[in-house]
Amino acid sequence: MTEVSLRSLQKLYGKTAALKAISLDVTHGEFVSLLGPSGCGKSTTLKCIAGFEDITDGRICFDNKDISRKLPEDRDIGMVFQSYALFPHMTVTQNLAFGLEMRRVPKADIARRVASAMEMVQLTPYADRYPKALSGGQQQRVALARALVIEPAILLLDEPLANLDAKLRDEMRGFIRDLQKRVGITTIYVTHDQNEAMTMSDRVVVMFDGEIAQAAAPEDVYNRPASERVARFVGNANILDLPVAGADAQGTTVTLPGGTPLHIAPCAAPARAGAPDRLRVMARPEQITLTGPGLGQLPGRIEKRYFSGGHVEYTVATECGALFVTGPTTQHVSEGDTVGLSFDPARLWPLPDPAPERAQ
């Protein structure tokens, strides 16, 4: 297994900075997802690691060896693309053997490794089929097997599930993650799909505008976002702007409309400047409980109600603005009903002050 280190990695296209001196360590056998909107730099980062893009400045190291100027074929990587990039005129066996043949691996070893790779991705019965005779999920497994059969040090995946339907994407998420765990290969995965990043990764790297906004375990990115922008990008986030009633080493007390106090634990995010008189607090939809009218800590009225299979989604009008809340399907609340909202202070997350605007 191999460790990947990015050191002040910069990529310019003319005067436009696609990557702004980012640094990141991916440990041995770790599954890391680069997550962000289009144009944030995640695919550029992957292409730089693969050697498909020249870097402008900084270093890329594999096991502390600088490979920044090496050609792609000399980097010992396996790559899986969104388009699969299978050879249409070759069978599954021939597609898998191609990379080994280019490396002049002995024929007996090729046969053994191809057979092992096909078994690994459960495609042995399809060995003699051409890509056009395979389903999308089967083609994706061929692409994975072709990347792994060369026994690379690092596996890179660039939005490999984007072309699959929703049910097949769910199946392939589990398949790829289970396979990665069995093989134990260091993996960097690019996606704009939050569910993919959250369910598959050991660590999620959220990127905006060529910079890393947060790199943390999925649970931390979701429950303890480093900024309001991360909070709003990853899942649904209710942001409450509340007056501060007091603060000490044990946390901050804020006040809801109507005067109900809430005590918020100390923020693990960067320290806030000075002693602000207001605090922005994040509450996820599932962290707010709907109660009966006159109960709870904040009154509201149901504006919208959507049945979503395993739960119900509500938009609730309150003095704090429209809040998004999820509840069980057994709860009978209709649009127009008056309700109360209850907050668990232990699950609320105080957000740091926004970063100042940079001069252009």
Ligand SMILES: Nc1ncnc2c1ncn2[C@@H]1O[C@H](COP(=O)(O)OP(=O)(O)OP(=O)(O)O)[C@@H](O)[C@H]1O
Given for the second form:
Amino acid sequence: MTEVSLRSLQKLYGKTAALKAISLDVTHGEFVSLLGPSGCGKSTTLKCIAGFEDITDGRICFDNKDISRKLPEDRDIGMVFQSYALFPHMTVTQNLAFGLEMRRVPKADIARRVASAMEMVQLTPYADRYPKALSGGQQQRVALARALVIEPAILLLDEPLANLDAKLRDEMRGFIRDLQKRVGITTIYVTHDQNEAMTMSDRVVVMFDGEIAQAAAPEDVYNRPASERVARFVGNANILDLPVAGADAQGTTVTLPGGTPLHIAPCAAPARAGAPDRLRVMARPEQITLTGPGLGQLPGRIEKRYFSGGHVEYTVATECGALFVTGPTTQHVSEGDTVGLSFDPARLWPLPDPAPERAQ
Ligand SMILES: Nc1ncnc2c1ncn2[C@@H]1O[C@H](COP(=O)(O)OP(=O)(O)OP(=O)(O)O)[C@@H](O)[C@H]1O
Ligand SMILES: [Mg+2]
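What I would like now is the form predicted in complex with this ligand, since the data block earlier showed the form predicted on its own; can you produce it?
Below: every chain and molecule of the assembly, starting with the one above.
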């Protein structure tokens, strides 16, 4: 187990800044996901850590030792690529043994370690098959076993589930997480699927445009996003822009259309200069309750209703704009119905001001 530290890590491709001085500490045995849209620098971060890309500036440390200039083979890393990158002309056994042979591990040890890795990913019956005779999920498990068999200090996974169908992806998520916990290996996992990042990680690192926007526990990223952009990227977010009626050390009171006051607890985000006259607050769809007409704090009308298995999704037209709300399937509300929306102020999250470039 190894601690990974990125210190002001910068990577330029010509004039493109793929990483703009990012800093991040991943502790021993931690499972951290890098989450962000295409092109935000997730793969570049992994490639720099693995040593497949030279860094432009900053440092990468493993257990406080600067390894920025070490060759990839000297970094003690197991990596799984999105494309699996299995050797097509080698059987499962040969694929797993390859890394150990390169490291000149004695033959008897190779056999033992390959058998144990194969067992770990439940592939023993497929030992003599070639990759093309395996399903996507099985190939993915071979790639995982091949990364783990060398017993690396750090495991890097770049969208390893992207090629799998939804059901297999769910299974493999649980599988990778259980395995990681059992082996206790420091893991950095890249995905652009927020659900995947939430369900698997100890900590989620949200990236935009080569920068870290927030690094926090999944619950915090979801319930206490650092910015509106994070709020919108991580799940569905209703943003209400409300007039401020008053503010003190205990928080801010805002007013809903119709005059109902809501008291919002102070935000962990940096305080704003001057006395703001409006506050933007976030409510997740499941944090708004649908009630009958005349009830709750904000009237609305059901515009759309979608049954989605475990719950129902509604788009509700209100004076605060269209809000996205989820409710139980036992509730009988139809399109066109007038409803009331009820907010729990304790679950409303005040957002900091929009990024300076938008305010200018
Ligand atoms: N070899 C390269 N040469 C030039 N530019 C590159 C190179 N590799 C990546 N980039 C650029 O660096 C930025 C970050 O790319 P990166 O591959 O890290 O994104 P990503 O977050 O992994 O995206 P995706 O989700 O699409 O895989 C992008 O703007 C990309 O075009
Ligand atoms: Mg990528």
